[in-house]
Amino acid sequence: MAKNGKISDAVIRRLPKYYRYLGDLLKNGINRISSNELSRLTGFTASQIRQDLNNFGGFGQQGYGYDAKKLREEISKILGLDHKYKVVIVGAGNIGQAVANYAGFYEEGFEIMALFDKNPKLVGLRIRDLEIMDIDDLKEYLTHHKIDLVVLCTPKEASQGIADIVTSCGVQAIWNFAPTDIKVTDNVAIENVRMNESLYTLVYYYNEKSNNFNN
């Protein structure tokens, strides 16, 4: 863990980063990396890099670099990738079906226990042999069973009464595909994914670039 107290954000947004690339290395056969080569492949300096994972202990060898396997396990635990998690998913729509059929989601450890919709034309359909169940019913099933992070993927004007609910029963973590902000308790971790907002950054860039090609 940290070693020297609370660790910025921007560090810990970078961490899956370096997880990912870690394990891209491993499966190339590639086990050892120096900064200077995680840079090129991150896009992070190598000076970044290091300060990066300085903060829980550095991991790298002088003249040695990085044992990729070691980091990459190392990086697994401050990021808690080492436990397993139970997971719903409210809102079986596009998105719901697209993140419960994700194989990465399995992968790392995340098992989806249920799925909850309340239109009746997709209640009772089965997702990787699980049924989708009646929103009516989400409150009573959180009350019996222990559940780690909710996937929100409901529309807007559902998504703060069902955040309520969740968290009512417990849940203190949720992955947040609503197109809106949530308002939860200081105990409650969440995620805001905002597909619409990493759009119009790219859309940005693309005008940037195509304005510069054309200047």
The other form holds:
2 protein chains.
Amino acid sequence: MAKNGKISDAVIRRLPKYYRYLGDLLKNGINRISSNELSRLTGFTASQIRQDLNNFGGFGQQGYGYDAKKLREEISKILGLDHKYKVVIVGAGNIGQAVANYAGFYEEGFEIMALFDKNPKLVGLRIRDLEIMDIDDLKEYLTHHKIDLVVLCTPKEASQGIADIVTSCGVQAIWNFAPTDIKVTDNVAIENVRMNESLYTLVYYYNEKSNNFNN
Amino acid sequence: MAKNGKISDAVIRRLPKYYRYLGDLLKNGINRISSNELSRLTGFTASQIRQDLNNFGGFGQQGYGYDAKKLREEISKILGLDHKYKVVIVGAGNIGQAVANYAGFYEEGFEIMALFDKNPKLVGLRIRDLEIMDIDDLKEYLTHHKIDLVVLCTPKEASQGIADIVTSCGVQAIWNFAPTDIKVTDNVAIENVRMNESLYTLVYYYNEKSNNFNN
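We have the form predicted alone; now please give the form predicted together with another copy of the chain.
Entire complex below, previous chain first.
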């Protein structure tokens, strides 16, 4: 896909942002956009944008700009968003339920197949059209169903153990909401959602703007 | 604070990661660390780390490395984590409750003062020791309480309206979980939590590792 082999992680992490902004443009009926306009939208420099998109063969045309629809489709293919994914949520507390209830995931091709929890008060309850299953049945379930991605919403003490179970059953992608680092083998992709980091950044800018502690 | 004036956004966004890793080191009894070891931990290059930390006067000593405790304290001061913040959560659904229930925030100096919702089924319920209040009382509440930070967990249709209310009451920091862009004036800091972006990145690496669609 990439012109020159491996794409850097920093570029990969900007792609979802391009994808989102291009979607917004299309929703607003805009299909042609220059790197300068993309720069204003995304906050990245125009030269960074051109460089990023060049990684994938460069879809811009001199004097025309980018075709938003085509560019978004290409990014979708690069990320793999043109495919469907089967998802299991482990931990059906607030975060697990929030993920299960977020309708957007369905539209984007993520199908939630099952939820698991160990809390007997939650097991048996229904979230959307899914009954929360007992964590003791997780291994059995994963042995009989091909699941692409596990969303890990357990307390941090439980997370490594659950990760070991799901990866031993062949799951190769973990979206980790537990506030701890999980060790997985090299053939497993893992993304940690670290809400604190965004909160701390917010606090920095808050203090800068409010001059709270500087006057 | 910074040696050379304004610190770039990219550096600011790496500070919470340093902060977290240094905290983990200290918990494990490690107080002295080289930029090379920090590099292995964080995934940033050693030269990037030295450059980042130089922004703040450079706490490393040739041949010794960094003093983890001192460095973490400095980062804490730069981010403003050595202060306390009063927080209000608007939207007491799954995400709002998850934020309210996350004990870590209290330890880190974020005190949740009140939760608001418009759903009559939620108003009056207790989350931890707080009763969920009626959204109609939000403006009145903010007029009489000095709040540093509002966590916005409303559906996206409601989010701009709520943001307008809270900023008009003088709140200068919004942590936005609503999946939409909010417009605020320049004196307000806003951070958007975009969970989709981390999911899309995960999917990219999943496909790379599993070779799902390439064979």
